[in-house]
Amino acid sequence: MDLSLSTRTVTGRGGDRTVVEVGGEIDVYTAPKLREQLVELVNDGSYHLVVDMEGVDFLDSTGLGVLVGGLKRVRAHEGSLRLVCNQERILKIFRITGLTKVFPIHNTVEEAVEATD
């Protein structure tokens, strides 16, 4: 399965968020394309990233890596990084890896969005 991505910039309480939304399978083969986009958005300015999970069928650690790499991306530039998902086969791989502790999870973007810093 490949990997769809598209972004738009929503407006919340805590300012304008960058919103990736990413479909399909995050994996060894399609992480590069995510890792591409966000190294993008930062450089572009977007510090306050939400990346919307919620059509993801697969997350393995090379996903994970990219995901966390683009955590240390955005806070170098006292940014943000929160993730949408509210699927329990993807939310499992947080908890079991202790990144709960580390990423704002939001069930909806709405919430991501106006959550302030």
Contents of the next structure:
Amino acid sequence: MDLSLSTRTVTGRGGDRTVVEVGGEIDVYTAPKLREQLVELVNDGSYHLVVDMEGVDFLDSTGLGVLVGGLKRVRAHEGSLRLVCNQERILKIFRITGLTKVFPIHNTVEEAVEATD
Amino acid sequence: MATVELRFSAQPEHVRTARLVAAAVARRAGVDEAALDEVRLAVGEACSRAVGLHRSHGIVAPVRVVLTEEEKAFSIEVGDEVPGAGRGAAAGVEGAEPEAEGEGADDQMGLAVISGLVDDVEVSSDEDGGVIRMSWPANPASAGS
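Instead of the form predicted alone shown above, give the structure for the form predicted together with the partner chain, please.
Everything in the complex follows now, all chains and molecules, and the chain you saw is the first one.
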């Protein structure tokens, strides 16, 4: 299954948040598309991103690298990058790489959009 | 003797095929259903790394994946043809910096994921290239069809 991406803007307590809904597989082949999308959003001035990973079937270290790259970019603009993920198989990869300490991970898009800390 | 051997040109789009084949053969070999996600991820990481190494070194030879059903284990070997690559990269695991971007960082994070996922893993390398060897317990009697 290929990667699907869609974005929308949702207004939360802290202001506008750009929700990037990702579906399918994020691997060495598809990760560059996600990277392009995140770079484009930051270049267009969206510095508060919520990446919704509920539709992701597979994530590898290339995908993790892209998310870390996105985080670096938004932080350069005092922004934020939050993840939405409830799937144990995906969360496991964040845990073994220690990235649960790097990314705020939320249960729902609503929760991520409203988060301000 | 190898149960299934796969060779694919070092293109990112073929890594998914290797994952699917490895998971299918592992299931047949009797690897626990709960470990199949690990097999899929680990073989994907090893193949992505090999593809990256071949491409960055301009090597046109295919990446090699050998899936072997043993008596009580299922093993996977992913081989690249970049001399000495495994040694350098293996040494990099401990000092991996996930904050860094770029091919080198992806490579190290890939190895970090493999070593976190798989209990039985060996990374070796010589002048002909590197091999990542991983194995999982298997019970052929419980294998599905």
